[in-house]
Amino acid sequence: MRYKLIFLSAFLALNLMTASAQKTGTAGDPKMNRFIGDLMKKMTLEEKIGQLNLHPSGDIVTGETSGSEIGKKIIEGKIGGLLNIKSVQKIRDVQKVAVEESRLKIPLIFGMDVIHGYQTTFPIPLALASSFDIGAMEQTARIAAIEASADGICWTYAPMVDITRDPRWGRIAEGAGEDAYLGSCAAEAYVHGFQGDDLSKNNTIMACVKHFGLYGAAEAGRDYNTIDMSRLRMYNEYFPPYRAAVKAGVGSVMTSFNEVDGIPASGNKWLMTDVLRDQWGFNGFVVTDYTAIDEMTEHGMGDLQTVSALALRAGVDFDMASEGFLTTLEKSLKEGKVTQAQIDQACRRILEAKYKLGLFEDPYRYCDSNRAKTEIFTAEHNKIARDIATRTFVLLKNENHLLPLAKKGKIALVGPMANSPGNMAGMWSVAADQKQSVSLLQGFREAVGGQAEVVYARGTNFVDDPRLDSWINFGESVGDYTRTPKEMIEEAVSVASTCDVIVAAVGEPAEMSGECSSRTDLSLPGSQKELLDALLKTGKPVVMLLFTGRPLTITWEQKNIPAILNVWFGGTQSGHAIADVVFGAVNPSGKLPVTFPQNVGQIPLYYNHKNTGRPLEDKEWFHKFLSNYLDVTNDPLYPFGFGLSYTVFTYGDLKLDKKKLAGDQKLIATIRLTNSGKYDGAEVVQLYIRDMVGSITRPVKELKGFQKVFLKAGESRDLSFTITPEELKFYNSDLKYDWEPGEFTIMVGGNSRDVKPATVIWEK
């Protein structure tokens, strides 16, 4: 295990690398440098520019590639790679055209959105962050790489590490939430999982960290929208996960759609060269997001030739789908708008990536049909997917210990998610066969066997509007609109009334979160709340299973539903994994990686905020002339790091081995954790630090470490965190990364709200 769950602050250090060889990636492998140098001497200008063109795969038919439009471009050396093509047969056919029919036989690179699994689909990234299990995150990426590479793919557009504090933005589902520390841990884990320890192995794939940068801060939570923030916020709160991926050795970086300091990211030299390469030492290649170069024209940056030149000068190497480089760079070179050195540099970076992947040595390295038959969607992979999914579910409420349910009597399984296998995997599961996903109904019935009866009613559609239904299902309405919502609810109530307990499976459908799925209303969609209300009126105990890719405003549900288990989207094995937790085979241990607001009006709401000069005291609602609302408290519905268990974990007092320190001394913080309940279980013990006085204002607390600990019922354990000045560092007003002496509050607890504090003085 290459991770320390306690501290990974080394990710956040900004180690400047100024040597040009380090910045360009031409140092370290003389053999590669000679090979690429010799190859480039043979290349024409057109062939060099062709390497910079990442082309959509279109509808390639095996055996007919050469005669297709794409095939002709490949033969002419006008394509460097293809995106979103899969299967060994298709990729081998296309690669054969490149290495046998083009002049210089340069292989193509094949990329795809392998986000949270390939055919074996794991929980969505936001759910994986809930596990606070770094090893599990790496394992999901490792298995995804094995399966994708077995199907011909050598490059993935993942991980997405954008910090997100606005759940209206649907792509929050693709990242690790609101915290830079947790996000940095996840970023490194995914990069190592995808890339392994040797990219030339045929079961590894190149990772691509995205979206650089700041994409998760889109104004109003509206996708592709404007972003504007200070450099201090960038460096302290949003940049760390990108930087962590670079330090982990990520092979490529994807630009974001938004502007940064008034310049779109794909044309932003400060972002792509000054920060990424000069400050962070990144030596891979930069690819745009889909048509991002062309889209700079809509930003008002000029015509396609102008923005293409802007992107190349900024440090972009690979143009995804715009063909701006392909069609305009030669003209821009003649007009002096770009240089030959800039074209050569971008070409070199693409060729280096292909070399590192072993494609020059064996262009068909990823085209082993035997692997495709034996290493994809295996029983072992699905077993692991089921186990990991159970670690991601977050128990939000469990009144009177309603959960876990006994396998007896008659159980009503009601709701639009109750029998919907196509929604189990979640967004961005493009390679998954949704028919292979385990539905909740299937999982429940297999779990109870003959010990209980599980009856089913749909109860309601996800949404009441067929038009909206089609928008969230790629143009096809999938609901049942032959009946009214009232009729469907009445049927569900009739079924549920005959049962001993009701399990309501509600929430968003898979594609209601993810790209281009922004929402202004974060309550349960459609008539789902009305369904819950009707089920409660039966007098039967109700368990709510919440499927979601973002925080939802479930204030009414928290007040009225006895038990709530947030299951996110758990992947291929969702039905089995949820049944494991609901019926007690597994004790839930997930913790929220993002704050749940009481209502949309509180957004953005996040735990590591700064104080105002007029802060409201804890547990107060309203105080005139202090920072608060008239109509709701400042508190979240559920704080960052929150999550219950079937058992009870009791925290002792926090003990520090020193009250005063100086310089590079280490501080040991120790707390006793006791499982004082009746079930064995795991708890995520979280360390937070507050810098009480700084040269710039500092957050009220920041996550700086965590440990996931399993304790048997009745067991106690002393847990220690080692704190060094590295955990105290931040970027000051001069953007210098350092720590300042003074008073610090150390806090340890089960979530960001409920912590045990202690104070220490630390001098330089």
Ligand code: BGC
Given for the second form:
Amino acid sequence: MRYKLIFLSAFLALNLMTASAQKTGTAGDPKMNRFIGDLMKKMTLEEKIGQLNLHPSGDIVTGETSGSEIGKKIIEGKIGGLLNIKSVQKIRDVQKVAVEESRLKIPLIFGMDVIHGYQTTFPIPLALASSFDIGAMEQTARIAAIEASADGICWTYAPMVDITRDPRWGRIAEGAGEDAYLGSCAAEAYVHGFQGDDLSKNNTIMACVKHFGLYGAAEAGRDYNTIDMSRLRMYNEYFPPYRAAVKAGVGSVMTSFNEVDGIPASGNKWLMTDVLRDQWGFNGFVVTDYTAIDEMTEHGMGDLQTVSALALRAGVDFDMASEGFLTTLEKSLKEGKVTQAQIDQACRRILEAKYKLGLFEDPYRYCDSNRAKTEIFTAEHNKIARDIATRTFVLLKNENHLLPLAKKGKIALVGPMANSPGNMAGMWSVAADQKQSVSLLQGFREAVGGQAEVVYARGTNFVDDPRLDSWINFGESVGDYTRTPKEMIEEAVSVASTCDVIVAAVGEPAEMSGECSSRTDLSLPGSQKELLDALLKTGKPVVMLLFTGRPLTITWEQKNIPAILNVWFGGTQSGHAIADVVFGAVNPSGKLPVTFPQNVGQIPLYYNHKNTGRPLEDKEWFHKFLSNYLDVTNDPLYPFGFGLSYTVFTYGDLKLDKKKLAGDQKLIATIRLTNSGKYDGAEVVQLYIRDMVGSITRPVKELKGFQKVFLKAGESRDLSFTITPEELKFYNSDLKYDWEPGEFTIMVGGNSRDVKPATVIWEK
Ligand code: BGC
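Same protein, different state: after the form predicted alone, show the form predicted together with this ligand.
Entire complex below, previous chain first.
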């Protein structure tokens, strides 16, 4: 043991000398290269392959790691990192085994799904995208990194930047929605937030952009399903956010489960090497998604040895939970199916990541138990979480200014979400302590204080079928099935009838979106619509608070309910944040980052579609031989970018500073925005461009900029966007990224439908 300790300190001292001068360890850093080169010279083939193995944490018991199965593997140098292990104590314990008991003392890397906050949970990513507030997005990632790193974590499997146009796909909740431009802004913000400016600092963590690529285009919205799309669509519409993350310096990339051009992403050399590294210049490491190497056998790509070799050759470095690399690469090397250089390359990339994180310098860098006590779930973080949550809510309807509510009289708070702290944080909140989430009932009661009375009734379960309930809640049914839906609704109606106003908190439970939560029916689940109908029949004004991780087809609700506020899932401070907006302390300013369809049959429905040769355009529906449906208009229920305010924003005409321009000249588009209502408030002013004629067909409009501006009631401001040829570029049939001269329509407005247009000629 003594020998081991001496060896360790000598090893650490050596690391200190070599690693300290260059903290971040940028690619090509000679000190890092020398350090890793020296280390790799000492490594056996088995140890190199061991570094490529990312292992689930299993049931590690603090203090007993050494004797466990995982412990043995760590000691034998067969594990490079652990997945989803939580707490400084546990992580320190495991790291100690790695750096004291394995032959070469190489530290482990610890990764976790820190998706929208750590213990202080922020709104789900789709909600954060609704804020159109890049600073807020970055700040959530910054705080998540501070908390996660204070708890031992140095690597997160985020951001998820998969573009999707299909709300049937439950994982739409994890990303920024349907738009490549907004998605790219979000991707960049999250990477900066997590990684900061120096990865080796103990309060920054490495980001991992996922799931590369195209995962959000799963056919029919069924999770893990096949994807087949043109390269033009990939490059123009689905790739930009991944690329933005790479440009922002993301340290790692996660493969997706789906196939791309007939080859699963985890074995796809074109994707992982040609595009990612050669075209985009990525120099971090690639990790697979969970068991994605093994799953290639189910895809029909061969046995575990074959698919593991395929993955390595494709450019994958880290095998998450398949143990395909660990168990087959040595054999594949002997048989000439992979090369020593390929194994060395992958091993080097994993070691580089550990070096960049400063783990060689101090393997316990992220294991400061003091920080764990003082920097997690702080009052300050919660204050910020509450503030940011209020910026993500989207006001969808507000007839006769029903909202904000006055703090007076008797308020009925009804619905499955009304008192459900466990559902506040939202999906993928693995480090959250659900008991600490603020329920709506708590938020409302604290907000009104003694000024009003808030009474509560559950009204319905989320769903009527206990089996579905348990599928949603990881095998546990949480509803009350001792009463019928009718009995529960009757109880709610009798409570609500005695009140002045009814607030109905309805929607999907948190885990009804997220991974493997695909749906074909996007209406409110269970008996919730019946509950709303019964509440309306009381004749009292009804406000609907919609909790959801995806667009729902609330067409009936839009028609019948006077006020609808979409609150997504707002994180641990939801109850307070919603009360802030409902009672008017904060004016809602969120805008939809995704189109809400009228019905499921319209999907995929997205604002930046092509025109077709037979567009309906402004003509009246129905029109024979034009591109439309017999049973529903082409319109969305709510368009991309839509969201109301308690105040009214009025747009003047759009003014361009030039009618014609050439080459690299700049165009300035200016519009006057007036807050013509009674409340101060923020508006997201959106810039769209249409390229009228192209060498390939071009979308009817594309988001190219936005500004979130705050105006006092009565205030006006001129807002300008500077447009350069950069905003006109797209990938053409040769996949060349360039712009083409001609006529462009510039549009500015408060959502993608209601815009002020102006045209310009731009010559080369
Ligand atoms: C998900 C990933 C996640 C990973 C590790 C997978 O099932 O697709 O998004 O990062 O598990 O938890």
